[in-house]
Amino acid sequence: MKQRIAVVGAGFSGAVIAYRLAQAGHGVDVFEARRHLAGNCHTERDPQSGVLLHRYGPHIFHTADERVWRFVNQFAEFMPFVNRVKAVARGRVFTLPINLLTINQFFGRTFSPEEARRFIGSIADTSIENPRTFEEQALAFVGKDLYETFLEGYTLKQWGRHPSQLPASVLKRLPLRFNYDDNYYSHPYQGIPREGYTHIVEKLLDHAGIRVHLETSFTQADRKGFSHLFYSGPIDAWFDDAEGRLAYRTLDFETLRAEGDLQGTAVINYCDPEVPWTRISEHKHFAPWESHERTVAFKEFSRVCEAGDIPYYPIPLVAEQAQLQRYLDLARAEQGMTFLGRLGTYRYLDMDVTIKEALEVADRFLGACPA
């Protein structure tokens, strides 16, 4: 039996769900509060320079999931791209993630891989056997000097919390390498879509069974007439902040324009706490297959997300897990509704995991639908 389904949010979570359900013959209405598709992955051409801008900050697609990789490649030509991040710290430029070159640069040594491994083991805090916080994980991982130089100040700016208040899982996403590999990611599939991410979402939603409503909010009263709701907005907002507002970060961008080349690479992190911005991203370097005489860069500032701001990512505070659990319990009690995505599940998800989970949610829903 075919159903009429509402999807809130036209980012990857909502677009993938809508596509799969429409393909199965269901009627889908997608509601997006903003005036454009693709959420925080939105890309658009800069009218002055022609550069493809990652409007809400850089997005590099990377995954080890073959199903996800095959899925996204149906809708775009992915161009090879390796994210090679640089870092400015204490008046010097280093390479990230922390690897053999970073270690040798920082300590003024010429370690071999095994020598570097032993050295880091000697300066790491081995008394921390079961790290609970980001700070404990970092001290046990790389020791005091590397932690204070590359991680402490940057994390404080990015998250607005001291690393001692964040869970160890935040740091576990970052690699430590004892070779000269400066690829920020370790996944076998990496790239950026030639025409940008918005192009993918447009193709996902280009279906006769899908109606898209831009600049349209969705409330609990709007559920009438829909057999099921897939919601990818903030979980606390859906419940009118009944358990108090959860913590999110938002981003502000300062646009820099110039002729030629501003910084010579796509991303430079600024690790010193006294520098107010976290990183500068120069967008033409995300598309090295293109050629542009002018350049555009975004200087990125992270701050607390206030009412009316765009929430970019949740802050997984160690001390506020009980509040989150109450929202998760409320979500589980909702009938005919599924919460998904970074905001709907209050988790820091990469694009590939977002798509993977949306595909799996669609699988379960379609498997449960009577023929």
The other form holds:
Amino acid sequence: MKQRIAVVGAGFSGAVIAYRLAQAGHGVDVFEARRHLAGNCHTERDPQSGVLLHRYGPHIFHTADERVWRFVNQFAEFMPFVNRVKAVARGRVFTLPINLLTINQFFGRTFSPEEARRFIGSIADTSIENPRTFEEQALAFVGKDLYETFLEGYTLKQWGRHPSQLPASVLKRLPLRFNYDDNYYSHPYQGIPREGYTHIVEKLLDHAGIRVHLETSFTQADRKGFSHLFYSGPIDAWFDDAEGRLAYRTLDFETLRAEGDLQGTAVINYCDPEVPWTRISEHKHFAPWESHERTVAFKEFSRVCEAGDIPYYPIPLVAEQAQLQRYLDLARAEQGMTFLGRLGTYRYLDMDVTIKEALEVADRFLGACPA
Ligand code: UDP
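Next block: the form predicted in complex with ligand UDP, after the form predicted alone:
Okay, now the whole complex, with that chain kicking things off.
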């Protein structure tokens, strides 16, 4: 039977759910507190330069999931893009993720893959058998010198916590390569949508069965009249911070403008702890198929997310899992409501996982409640 369903948040989670439910014949109202679609994936053309800006920082789509890749390609032309990140550390420029060139440059050597593997094995801390923290994982993985140069300072700036307080899972996002492959990601599919991410979300929500309410917050009282609520906002905010506020990081961006080329590539990380920013992204390099005379770059600063700031990153602190668990228990006890997405489930999710999970949530819901 056709239902009236509310979706809170017009990022990828909310948009994918709304699309699937509307396709199946349900009526969907999407409530988005901000004045634009696509959440932190939002892209828009800069009126001054014509460059497509990733408003909330760089988003490169990458996945190993066939279903997700097929799904997103229905709504956009994905242009081939390989993320090749550079790192400035201790007055020199290196290539990331740590690969054979990084190792050879850093140690002033000409190692072959096998020699590098043996060398890193000899400097890595082999006494750490089951790394639990980011720091333990890094020391066991690459040893003290590379950890201190590329990982410790950057992580301190990014998370505001020492790597000894963060779980090993954060570092496991980064590959370590004993060849010259400097692709930041290891997934078989990678690209950037030609017209940006907001364009995809617009298409997902462009359906007669979907009404979008921008600049509209949604509270407990607004649930009346809806048979189900899909919520992709911050999980703690839904419960009025009843268990205390969960820790998030927010980002500040300083905009740099110039003629020509500012830094010669899309992303440069700044790993030294004394440099206050974490990275600089120059957005025209995310679209090498376009050409622009002027250029725009964002210098990115990470800090504690206060009330009123936009939450970007849930902080996966080893010590705060109990508080999160209490929120997850509250969420499970809610009737007729599903929490999803990076903020709704308080997990460090990439776009592809967010979409995959939203598709699966929709599958389960439609299996139980076909229109
Ligand atoms: N990281 C680091 N140095 C770098 C890049 C990343 O120490 O130059 C660490 C940092 O803790 C970061 C994590 O690795 O949060 C994951 O990096 P990723 O590039 O996936 O972060 P994101 O792009 O999601 O901010």
